[in-house]
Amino acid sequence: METIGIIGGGSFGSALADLVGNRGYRVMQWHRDAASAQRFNELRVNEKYLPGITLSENVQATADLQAVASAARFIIVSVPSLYFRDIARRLGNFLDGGHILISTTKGIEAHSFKLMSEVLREETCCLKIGSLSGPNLAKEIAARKPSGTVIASQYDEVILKAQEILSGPYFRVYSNHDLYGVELGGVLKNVYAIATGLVAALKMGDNTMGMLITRALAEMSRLAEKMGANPITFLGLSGVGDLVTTCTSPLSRNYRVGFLLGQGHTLDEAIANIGEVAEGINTVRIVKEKAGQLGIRMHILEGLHALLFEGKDLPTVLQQLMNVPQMQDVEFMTRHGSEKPGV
């Protein structure tokens, strides 16, 4: 029985551990502390993140990174971006060039604007690196509801191995060689999920929601193209698929943050209520700075930043968004023969 490693004891890492275990693989899942690992091994339930769901008998938790690296040649890394580099560096001490590493973390490193695949490349000796991204809500995967995702890598070996391990009756894995685009799509959509959660809480209507999600896709694509990604990637599961799911589901952490804000909670209260990392909050700050450096206007993101971090109230931000000069608010798809500016 081949052993697969999963670094991270959160909701998504646990959902993937269960999925892989049910595929007939032995899974070693790394938890941050020994007490958490022991508790899981006793109950077979991740009480904090996936309560009430019994995970596969093939999953074994451990707090020993070296044990995971020694046992598994295929390792999935699923930890928050804030801790990603430190854990990647520690894991890298036990890896060799034969390991395959897959990131599932949808975040950007604040001081460097590096994506997690880039961090893995810097902190380990591994070249065979990929990213898994798509409309993948952990609780639905753990409940074995039909889902699809995208594995992206420049190496066919990585893609084929990921498809072999992860594909099953309720989880379909598509492929893409645009690693940067797939990963960037997963990062950026978190920003707009906060905005749509807020819109939902305020009952602004379906017209508002449809406009917001569509314009979000245009903003994401503009930045992605400037950063060197293929904008067509954003029309797939890791782009519009993930965007729609995250922007409309109460299971999305970022959507829930926005919803709580719309109900009148402070940002700190919303974060505490969620109890998990909502990557979109830090992403708003990081991407606003990068967009400014690149000279790219991202009006929705700028409005969200003003609301979250500049002390502006919602009516002011909404009025500013609706008053953007129409010739500035050009559809990203215009040059491809789609809608005309201002229409």
Second form
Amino acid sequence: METIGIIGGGSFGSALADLVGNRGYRVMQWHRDAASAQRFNELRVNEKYLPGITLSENVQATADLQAVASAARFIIVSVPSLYFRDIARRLGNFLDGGHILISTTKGIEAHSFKLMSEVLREETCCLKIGSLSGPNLAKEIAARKPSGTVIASQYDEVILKAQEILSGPYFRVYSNHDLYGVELGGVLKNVYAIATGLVAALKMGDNTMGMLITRALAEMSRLAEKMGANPITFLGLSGVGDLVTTCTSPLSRNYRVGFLLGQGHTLDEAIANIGEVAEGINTVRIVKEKAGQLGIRMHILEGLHALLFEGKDLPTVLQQLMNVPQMQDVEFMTRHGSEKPGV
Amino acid sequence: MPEIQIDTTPVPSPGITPSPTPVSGADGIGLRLNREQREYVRREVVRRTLEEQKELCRRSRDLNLEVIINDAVYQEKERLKTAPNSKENREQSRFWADVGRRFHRVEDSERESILASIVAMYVDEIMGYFNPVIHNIAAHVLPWGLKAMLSRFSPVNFLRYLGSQLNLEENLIISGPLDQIRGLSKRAALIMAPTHVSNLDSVVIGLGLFQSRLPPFTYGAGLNLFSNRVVSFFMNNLGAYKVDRRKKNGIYKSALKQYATLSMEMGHHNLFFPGGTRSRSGEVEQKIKLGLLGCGINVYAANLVSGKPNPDVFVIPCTLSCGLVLEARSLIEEHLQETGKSRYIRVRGEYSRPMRVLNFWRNLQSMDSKIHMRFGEPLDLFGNKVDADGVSRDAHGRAVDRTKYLQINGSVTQDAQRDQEYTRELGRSILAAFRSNNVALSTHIAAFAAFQQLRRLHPQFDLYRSLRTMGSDHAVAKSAILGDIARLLARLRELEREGGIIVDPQLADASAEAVFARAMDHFSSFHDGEALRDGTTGVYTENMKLLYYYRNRLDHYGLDTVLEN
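Could you present the same protein in the form predicted in complex with its partner chain, rather than the form predicted on its own shown above?
What follows is the entire complex, opening with the chain shown before.
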């Protein structure tokens, strides 16, 4: 029985550990502190992040990175972006070029605008690197509800191996070679979940929601294309799929932040109320700066930035948003894209 | 995924020891093979190329030998239509016409032998230094008393002679981890990967390698290089093989790769320009051709499987920087005309005239102009740096077991897609090394400052319009240029401290005025002074494209933003 490594004892790492364990693999899951690993081994339940769900018998927790690296050739890294680089570097002490590393963390490094797969590349000697991204709420995967995800890598070997390990009766794994685009989709959608939360709280209606999500997609792919990703990637599960789920699910922290803001709470109140990190708030700041450097207009993002950090009030921001120039609906289309031959 | 074991069948024939020590002349110069070795190489390249083509046919339903030959016949006939009318080309036309008549209505076995004859012809051409035609050209007319050298025909003497004629000791500044490279050359096959600026690079690099007491390298050199008789003689003498970039058919490319692979397997050190061609825009290379570079992994894998004692292949990036470039004018023209990039390759130009080259060189000498040849840190085939002991190191300096990249469950496996991605990673490391070892010279700095100033005169012009229209009636104040040069120098020195670039050591404490004066010395001596003039109305150019060319050497360092802020 092959051993699969999972770095991170959070909700998503645990949901994947259970999934892989149920597929018949031995799973070694690294927790940051030894007590938490020991507690899990006694109870088979991750009390803090995935309470009430007993994980597969095949999952074993440890606090020893080296043990994971020497037992597993396929390692999934699922730790918050804040600690990602540090943990990757420590893990890197025990890796060799044969290891396959998969990041599931949807985050971006503030000072460098680096995505997590890039951090893995910099902090380890591994080249066979991939990213797993899509509409994947940990609680639903743990509850074995049908879900789909995308494995992205430049290496066919990584894609095939990930599909072999992860796909099963309630989990479908699609492939994409556009690693950067897939990862960027997972990062950017958090921003727009805040906006849709707002719109939902204000009961603006379904037309508004439809427009918002679609224009969000336009903005995301515009930035991604400029950064070297393929905008078509955003039509897939890691783009539209993840965006729709995050933007409409009350399970999403970013959506809840937006919802509280829409109800008239301040940003600080909203953050305090959620009690967990809502990545989208930082992402707004980081992406706004990047878009400025690249000379790309991202109106919804700019509106959110004005609301969250520039002290603008909601009616003003909304009015500005409704007054931005009306551009072409679908950007990556030629003028004659709809012409039929012979017409 | 199915594990495919690498084909380990190629075993060197008797007469060639599979040792990493190059097969070389007693004096250590010139990779000339004896008759027996030559025959082996020819036979082996034909066999492997045939095997590769047949494998392609097995894998693809749409491909068979007939399609492959047909493609080559078509492409070669097209190429020959526009080729000059020479004896060699007429012979080739006859050859292809003959193939074209024969290959359709025959058995597959007959088709195989037709394919073999095509490959054999290509191999002979690639190993062109045996081609008597070339030798005749080389021996025909030679300046600088080289006829005397010819009679002695010793490569060592030839190099010493040429080196002293060109005052190389003084004019070529060689730097980088030379001891380390010398050490590694004894335990691995090396791939020297230089930037490519001018057709003269090959000569400069050849002399530079000789001067740095590095072992001999086999060159893959573009056919156009052989158009200058002096260089041609030089290249032939060093055992260069020919790469004809106009031949784009699969058979030729495959034969070329098999030749390079075999050469590395035999332990030869190889040199090829990873950019594939001279930088047309003047920029430091931004893209790498993966083809020949990718041969390294196949060799390494085969060496690991056959248990060779020294299986490694390492890559040495090498950056050449010069203040003036002989062919600058035609290069930038070619860059701007889309045609220059691939469809049209000039075989003759400024460069093919020996006296022009000599004058160019004397000019450089009179200005105390140096050519900088900087070796980067050696790399393994996966883009990691390699230390003096041959150990690969990751970005944090931790030792990396590089054999693991090719293994699955402990055994070496073949995966062409994976290996291509590895080569891409290697390419990124090479490009980064090119960038950080680039030497910023006075002409580059002054051109950058002047060009950006001129662009700002007419911000409404797009790049192409400014290149077309800006000339002597657009002048900028010298003081403005000096101010920008000062700002550029400050930023470049900062970048140098961060390891991002090298500033010409001759400019170590130079003021903006001194940099500008030095640049004007250079510009006024060449290109009829068109690139930049310091007139009464201010500083102006008579050839914006040329200015653009020299400016581009400092592109991609974020310097434009330094001037804008």
